[in-house]
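The data below hold one chain only, encoded as structure tokens and taken in the form predicted on its own.
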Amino acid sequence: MDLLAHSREVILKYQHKSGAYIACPNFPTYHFCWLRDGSFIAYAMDRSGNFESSDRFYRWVAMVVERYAGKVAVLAEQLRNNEKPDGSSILNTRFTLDGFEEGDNGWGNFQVDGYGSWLWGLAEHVKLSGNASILVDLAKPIQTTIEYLKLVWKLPNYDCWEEHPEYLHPYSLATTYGGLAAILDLQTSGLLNLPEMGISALMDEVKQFLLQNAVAKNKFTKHILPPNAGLGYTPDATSGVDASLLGLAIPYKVFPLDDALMRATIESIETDLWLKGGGVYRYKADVYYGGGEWVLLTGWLGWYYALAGQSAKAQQCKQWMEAQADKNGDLPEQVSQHLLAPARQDYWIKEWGPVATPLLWSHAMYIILASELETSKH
């Protein structure tokens, strides 16, 4: 099977009239979209050429962007109260595939990495498509989105994986970075007219700010630990690296690829979270159906090695996800031969069934990654 045509099928299949794409039409509980999920996917469809789907996706994000622009001064007065943010103020991760919020029924949706995802991905889309038309009839909910990023970035609030509400995390700061630098971008060379608002500068805070306290032992740490008894923002040594690190180099380009804390990180992730012969875990405490390898993270390191020149470890990880596809060539969010946890497994399979297949996002870094390696070639 062509594996690389199966994925932008799955994807092109699955995504809704809305523009949305379903993180996963087989998991009841991934029958949302995620801003994160869609914007790499949407990149992948931009890779591939298939912009009108990416087009679609960019126009229900900014949908969804402006029918809950009311929330950000609602959290600009309650933090000038000095209170803390609820589902009155906080702009969601995940919506109904029509675009609403789902309700109040517990998910932890205070996650900020994805409205700095989608500035990226758009500003991606419009360089690989040639359209910039879209940010004129877009202009708004990019502005709002840019407010919203300034009032939460220092903010405690769930990690990428769900996790960890107390902590910030360097890969979400990240993508607020990418976000800023992509729009940034737009601004100078004509494409976007937005009025001033400093984003320049907050891009610099935002770098300082990680340089400060995320580093610990020459590396990036997967958590930062926000102010308490007396203490500042301080990096948690504790916490191991975490793959999701390697957003701070690619896409994000907080930092470059051949930075010596990036190198750092990447070194780690190689060491305790790449297997031999496999594929990319998490974390090294993943517990989540029972912490097995995650195929988009293959596809992200692969990625990382295609751009930094070192394509045999880059064709290792494609051939590696390419192995994992089941029978109809669909690819899922993890793999079980080499489980971290194992006496985990089980809870989660009753919890919500097996794991997630397809993961449209595992089939976009696929993409992703088949991509850049054909690029590394000319």
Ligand code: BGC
Given for the second form:
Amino acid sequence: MDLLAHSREVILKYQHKSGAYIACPNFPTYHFCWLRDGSFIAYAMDRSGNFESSDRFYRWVAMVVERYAGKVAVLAEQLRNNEKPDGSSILNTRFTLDGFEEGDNGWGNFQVDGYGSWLWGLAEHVKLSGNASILVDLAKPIQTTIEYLKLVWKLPNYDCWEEHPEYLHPYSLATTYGGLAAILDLQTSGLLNLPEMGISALMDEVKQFLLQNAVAKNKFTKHILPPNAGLGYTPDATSGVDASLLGLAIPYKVFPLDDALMRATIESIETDLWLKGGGVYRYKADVYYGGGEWVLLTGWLGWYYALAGQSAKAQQCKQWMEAQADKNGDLPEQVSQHLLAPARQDYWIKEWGPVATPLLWSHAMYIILASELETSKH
Ligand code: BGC
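Okay, that is the form predicted on its own; can I get the form predicted in complex with the ligand now?
Next comes the full complex, and the chain you just saw is listed first.
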């Protein structure tokens, strides 16, 4: 089985005619398109030359942002009045494949990371395809997204695992930084013409915010506690490392790979979350489906190794991912051989069925890792 070819096929096969990528076709709970998953999936399509697919995805995102753009003014008004954002003002993380909100089913939708991610992915799309014409059509939703990020970046919201709405999360802040940096780059190179929006100043602010509020014991923390009882924002030193912290360097480049804090954080990920000879956990206290090793995170760590010139370890990650493919070549979201919380597995299987397979984001990370290993050979 050629897993690279199969991964591309899976993504293309399940891209909806609207341009949306379904998170997983065989798992009813994931019959939506997430901006987070979608941006990585589109990036994988760009890395493998399937520009038409990613182009359709970004046009779909733009259509969705335009559809709900009116909410940004509502949010600004709520914040001016010291009110909490709610369903009338936040831009959702998940949408139906036709690009509509799913309706309030109690599953938190205030997750800001996807909004930085799609801006990052779009700029990569332009770079990799060499075609900037899409920017002419997307200028307005790009501007709306930046206005939205300016309002929300410092608010508590759900993390990229759709948990802990009471905190802020370095990963989510990194997406804001990465999205803004990408847009600034397009502007500086004359490919995009937006009004002055203070992008560069905001980037500095986000980076300083991370340095001040997301560091404990010389590494980045999983969460940041919002101001409370007279205290300002505080790093949550108790929660341990989270594999999503890789995002601070790759792909959002808030910090370079050789930054001391970044290196110490990645070392913690290796020691605490990478099972020797196996895959990568999200975080130690994970109980979702019993807390297995995540295929996409193993690809992400491998991506780091490939970029850091440690190709043997990158190959190890890639081979482990390959070994997780089922008889059809499909990659799951997580594998359950070495669960962190085995007693919690059944609950989820009864609730939502077997682990989501194929997960398009897992296939995307396989493509990205394989492509990075190819690039690093030359
Ligand atoms: C993950 C999210 C992901 C979603 C769809 C959730 O279980 O925590 O990161 O966006 O699944 O794949």
